[in-house]
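What follows is one chain in structure tokens, specifically the form predicted alone.
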Amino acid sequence: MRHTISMLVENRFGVLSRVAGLFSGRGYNIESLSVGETIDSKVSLMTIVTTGDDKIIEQITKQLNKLIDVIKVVDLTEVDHVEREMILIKVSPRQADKAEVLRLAEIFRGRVVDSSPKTYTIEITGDEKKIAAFVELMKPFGIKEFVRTGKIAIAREGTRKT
């Protein structure tokens, strides 16, 4: 099962490659990592997704809170939380195929972030089948190439474990 852990960090050198060290010591996958600084400067957000079944996720959420540096571990999969990525895609569409991406990427809520004669960059947030379906979409369009983010994502306010 896919597990979101969510961690708050202090902002230091070498954090994060502690924490990438515990899992490839372990021989644990993280499908995606996301930081970023909070509102306080001296503390990070880390967001990481992984799988496991519910020992292996306990046994990293107690290692990953033995770490130095790290303040807080949760696991969101457990609460109710709020996901997000984001996808920039550059398509390179036909001529007579311009419109309708621009009409897909507006039912998707994206933006165009950049164009040219030849390409439409396209920005997509959402949660993670929101992208997926958007790509497959674009697929006869011709996609160029893309980046996304790693998930992030927040605990809803006054939510308790499941």
Contents of the next structure:
Amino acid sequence: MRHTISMLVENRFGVLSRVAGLFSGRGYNIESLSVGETIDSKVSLMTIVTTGDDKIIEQITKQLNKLIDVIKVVDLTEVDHVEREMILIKVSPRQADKAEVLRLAEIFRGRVVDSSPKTYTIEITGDEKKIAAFVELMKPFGIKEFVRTGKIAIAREGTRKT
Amino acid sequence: MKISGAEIVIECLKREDVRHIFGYPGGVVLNIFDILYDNSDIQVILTRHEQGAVHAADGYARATGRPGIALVTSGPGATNTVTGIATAYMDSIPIVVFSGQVPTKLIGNDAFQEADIVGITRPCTKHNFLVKDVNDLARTIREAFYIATSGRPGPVLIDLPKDVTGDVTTFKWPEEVRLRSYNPKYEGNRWMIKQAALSIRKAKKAVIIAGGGVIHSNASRELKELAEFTEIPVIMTLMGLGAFPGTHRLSLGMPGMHGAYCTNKAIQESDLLVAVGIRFDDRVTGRIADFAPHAKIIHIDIDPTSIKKNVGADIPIVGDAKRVLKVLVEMLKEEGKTQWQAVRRSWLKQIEAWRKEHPLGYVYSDTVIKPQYVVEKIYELTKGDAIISTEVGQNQMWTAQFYKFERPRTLLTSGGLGTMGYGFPAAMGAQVARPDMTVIDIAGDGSIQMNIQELATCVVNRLPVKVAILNNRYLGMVRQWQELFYNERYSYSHLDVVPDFVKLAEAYGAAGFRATKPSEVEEVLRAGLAVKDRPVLMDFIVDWKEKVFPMVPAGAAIDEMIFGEEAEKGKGKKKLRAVK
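Switching conditions: you have the form predicted alone, so give me the form predicted in complex with its partner chain.
Up next: the whole complex, starting with the chain shown before.
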């Protein structure tokens, strides 16, 4: 099963390779990873999406907790949370389809962040399903390339463990 | 007053009560070695190889419980420590390794003798540091010692660029260490311990399995109390040998691949396993699916990742073995009297019957020296009052089977990583820590050659380490596997030329003895043990066909054992298969 693991780590050099090394050394899989500073500049937040059965996920969270630079590990899959990802997608629709592409982008609350005579680059933010749906919709129009940020997630306030 | 980084390093070591460093100098650590030149508080033992230095620090730590220290230079000096660090990591041994590094400005430039040792040792240290500013030095060293020795102990490496040890600053000793991201949990959950007590009360066929964690937490007394109070027999993993007296009526010795039949049977038939400070290594469990099928498992360990990693736990207790066992015994005693002896009588009788069915043994010979005989003789002559180290392979398993370890910290062996070449330098480190003790490395002719250069270190420092070489001119355990599982195709396991160890010892200035007949064994051991001013090599020319039995083939359940007689007659052979 897929799990979104959120962790607070000391903002020091080498922390990312400790975490990444733990996953590769023990044969765990990282599907996506994002890192950023938190309100306290000495602390970073990492969001990792990984898959595994309960036993593996238990080991992953325990092993992460064991790393000296890791302050706190939360498996967000176990709590009610909000997750977001951003995609920048470059499409090259035919002249006749341009309006349709723009309309779809609007429906998805996307923004055109760059345009050229032959392409639009559209920014979409949302959860995984929304991003996947938009990519699917763009396919017939000709996707040139896209980049994704990896997931970030935060627990909803005042929720209990499900 | 401002002092240099190098002086800070030494000042911190003094405050950590370090008295010995195992080291090897080189370009970028000369700042530190220069301070050590006229320092009388700390003695440097100059090894002949950096691997020897780290194993020595490890042996020092195992023998005393205090952290062992190694100091090496950058690049090759640092990379030579990796095997030693990985060995300590697998067995949870507190050591602190200081490596020199090229000046901070040159890091990343492929400078002369530059290696990213922090990157290289990241997966085999408990934690490591690169110090980039002399102002961080004292705090970093304090944290390193704290991390190495607390919780589940382990090796820590500190990488010191040359300019950092050269820079000056005001020395400030942090009185307290606090890491918000590292808080080992020592006290076990009381409710869980209560459940454990209830299970022990209900169980009929209980066994305790004690591991290295019992030794690390100095919990032998509590373990003995638990075993004697509840009449539960005690099995010890290789790392746990000595945690409970090997001659005790309740001792069942080592389990697993080369465990005794009664020991493995006791696990397989038990209804309750009390596992303390063990991580259920595959050499202990055999095929996991068939391990202790009827047992409820209580697992006490300070490292949460050890619990439910290989084997499930019905009652997991995260905490320090000593404290948890203490509470457990108190709870059991509070509950009032139980006729434990009556409860356990039939179980202990059953185990005794298994012991008689397939006792641990070997066939003695008058004409050729049996390696097990040498181990037995060593035990007899030392009466168990010695520190024994081993190399890896047959020598290690025969030692585990035939030497009765009475006290903790008397066996030094690379259990997890299985490092050949470990035993001799580890014995050297232990001898430095315990000049009063007899220290003996039980070695093979293969392993001893992996760090034999340390003979010079022992000679110079007048360390009377004894080495008993069980010389069969083979990589014996490899040969054993090839005989049993690879149709006797002895691919590259025959050593052909083995040096004349007696002459070699003499060339180094050590003492050398040889026994070629069983009748000479005791004489040679007595002569060797009598030497007090230099190291001793004792070369025992042993039966090269001898194998370690019983044996559980890799991938089999631990009660699917093969015994010596069967294998010799060839009747067991058809059943043998190498799974992995």
